[in-house]
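A single chain, nothing else alongside it, follows as structure tokens in the form predicted on its own.
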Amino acid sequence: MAKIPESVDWKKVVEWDEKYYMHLDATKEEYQCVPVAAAEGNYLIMPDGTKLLDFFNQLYCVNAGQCNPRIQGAIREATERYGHLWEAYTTDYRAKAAKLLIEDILGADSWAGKVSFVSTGSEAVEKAMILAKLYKNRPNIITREYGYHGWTLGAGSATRLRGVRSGLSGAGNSNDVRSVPNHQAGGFYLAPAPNCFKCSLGHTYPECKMSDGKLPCVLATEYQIKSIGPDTVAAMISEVAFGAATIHPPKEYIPQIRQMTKDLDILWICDEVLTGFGRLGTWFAHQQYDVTPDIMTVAKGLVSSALPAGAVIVNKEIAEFMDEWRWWHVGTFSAHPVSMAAVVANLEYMLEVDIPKMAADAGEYFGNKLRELQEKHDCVGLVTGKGMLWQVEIVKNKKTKELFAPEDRHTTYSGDLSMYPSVFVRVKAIEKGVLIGGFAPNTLRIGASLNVAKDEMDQGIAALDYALGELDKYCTK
């Protein structure tokens, strides 16, 4: 049982936080400090002992649950052995983490060659694109509409959700926006997203498919690559299921994109930072489509976010290529021994309990409950997902698909956001002791830890049912 420290002066905590910390997503006038005294399982525990059930799973990243005893014990043990070592030195933790990934988890798929550790998902994406460009000796990267890949310069350039690219937005009645100057690096080209609920190409799935079964969004991606020259493109980077944008693609999309990259002789960087390590009911989301990547990025679930850790996994051909060169690339905290200890404990725990199956079983139950809400509520236009990552599209009118926030995923998050459905639902669900909502204005992104209990899922559904009922009052027939 998590303990609330008695020695902490929470009034001082709030004072220092408001006075000294640079906050996200809110002006000084808007900001409300939310102190958390402890975390356990799927709950955040407030200083007064109140528990909030977290169906944001923070950033959908605490796969094994908050304060998992196996991971916490490994961290304590490692701190008795190490302060810091940079990655020129080998630890037993790093070697075992690499072996667990390449052999125990990915070995059956026969594609993975070697792994390189970093500290965050953004770093993993940066390193993946560097590796792709070095291997192919080409300058360009294909990314996608609505993709999210991180906040650093390269990862931010691959990110095409304007509202989450480190810019500023006005509050209240102000719709002012300030994007980061020159934060869009050259060499990135945009492909359409497979957003079948609101297709940016104007198509309707599945009637949109060509005579050979190819999706128009895949064909448009192929034409984009051919127009700039495949011989100039190092890789295409894509999430399997979109994280921040919250889009699950149609079943044909990933296999067709993977075949296209092979046909055009470009690499596929599969960004599994959010979907990796069981989130969708398999170890990795791409495994659901019987495909393998050339390069894969991971973080979050790699360590259940107990400490900062990420990684890039490359195929055997790239690994052999890199073995022939000296690679001058250094990160101070890459493969930090204490983080590696946490990774090992996390992966061993996941293997022992079969975390992907736990997520798949939970998803089957939770998905059925969400579909019941879709039938019940006027505001629910779509429910789709797997495991513990669910997409719920909110509409003002079910027949016409009219949205509450017409700007949808192109939002800059400026002005009054109170009637964004993702905000409205979050505010209402908190009344029932549950954190649930999303990042895209009209879309809920829902997921707990992968070992979530049935009674916790029931509590989350009850809170969501209440919040959707309140939102139904604003729908039109």
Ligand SMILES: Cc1ncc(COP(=O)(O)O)c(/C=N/[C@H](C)c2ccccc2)c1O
Given for the second form:
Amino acid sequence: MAKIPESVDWKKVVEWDEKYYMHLDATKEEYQCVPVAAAEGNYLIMPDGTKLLDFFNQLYCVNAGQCNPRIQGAIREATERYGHLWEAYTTDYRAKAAKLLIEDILGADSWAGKVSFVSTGSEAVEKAMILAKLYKNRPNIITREYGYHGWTLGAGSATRLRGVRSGLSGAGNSNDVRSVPNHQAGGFYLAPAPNCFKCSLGHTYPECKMSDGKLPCVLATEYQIKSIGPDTVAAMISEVAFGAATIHPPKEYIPQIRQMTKDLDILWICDEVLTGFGRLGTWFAHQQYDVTPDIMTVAKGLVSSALPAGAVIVNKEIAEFMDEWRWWHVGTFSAHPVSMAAVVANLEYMLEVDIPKMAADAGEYFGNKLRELQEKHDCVGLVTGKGMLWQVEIVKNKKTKELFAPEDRHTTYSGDLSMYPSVFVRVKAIEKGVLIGGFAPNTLRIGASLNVAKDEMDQGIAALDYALGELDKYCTK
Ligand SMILES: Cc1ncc(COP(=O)(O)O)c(/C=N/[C@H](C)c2ccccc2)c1O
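Okay, that is the form predicted on its own; can I get the form predicted together with the ligand now?
Shown next: the complete complex, the earlier chain at its head.
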């Protein structure tokens, strides 16, 4: 049971926070400090003891649940042994974390060769793209509209969600924005996203499929690569299911993209920072499509976010190539011994409880409940997802698919956001003690810890049902 320290003066906490901390997506006038005293399982515990059920799972990253006893115990033990060692030194924790990842989870005879640990997903993406460029000795990276890969310059250059690229969004009006000048590294080229609910190319799935079954968005990607020359492209980076942008692709998309990268002799960096470690009901999302990456990035679920940790896994060919070179690419905290202890405990726990199956089973139940809400509510235009990662598209008109916020995923998050369905639902659901909503304006992105209990799912569904009922009042027939 999480212990809330008696000694904390929460009024002081709020005062200091408001006075001294730089806040995220709120102006000083808008900002509301939300002190959280503790966290446990799927709950946040507020200073007065009330509990909020977290169907954001923070940033879809606490796969094994908050304060998982196995992980917390391992952290406590490791702090008895270590301060800090940088990655020139080996610890039993790091070696075991690498072994569990490559041998026990991916498989010694799988595509995976070696792993390199870092502290965040953005760093994993940065490292992955550097490795791809070094291995192919080519400068260019293909990314996609709506992709989210992190905030640092390289990862941020691969990110193509305008409102989450470290820019400024004004509260005044929707044009009150300031992108970071020149926060776009060279050598990034854009491909369309497989957003079938609102196709950027104006198509309708599955009628859009060409005579050979190819998807137009895959063909457009192929043409983009051919237009700059495949021999200039190191890799294509993609999420299997878009995390921040909240898009689950049609079943043909990933296999066709993977075949295209092989045909054009470019690497595939599969960014599993958000979808890894059971989130969609398999260890990794790419395994839903019987394809394998050349490089994979992970973070979040790698350690269930108990401490900072991320990693890049490279295939056997790249691992052998790198073995031939001295390579300086170091982060002070990469493979931190206490973080590695948390990774080991997290992975051992996940293997013991078969967390992908837990997520798959929970997803079966949760998906059925969401589809019932789709039938019941005028404002629900689409429900799709797997495991503990669900996409709910909200519409103003179910027949025409008219959106409440036409700017949709191109939003700059400036001006009045109160009628963004994802914001509206979040505000209403909190009345029922549940955190649920999304980041894209018209889309809910829903997922709890993968070991979520049935009664917790029922509580989340009930709160969502109430919020959607309130939103229905603004729909048109
Ligand atoms: C596919 C992917 N790759 C890399 C990163 C970058 O990892 P980081 O944050 O540097 O550890 C992220 C982070 N997701 C952000 C925080 C997110 C997720 C959902 C909604 C809104 C934002 C990611 O989803």
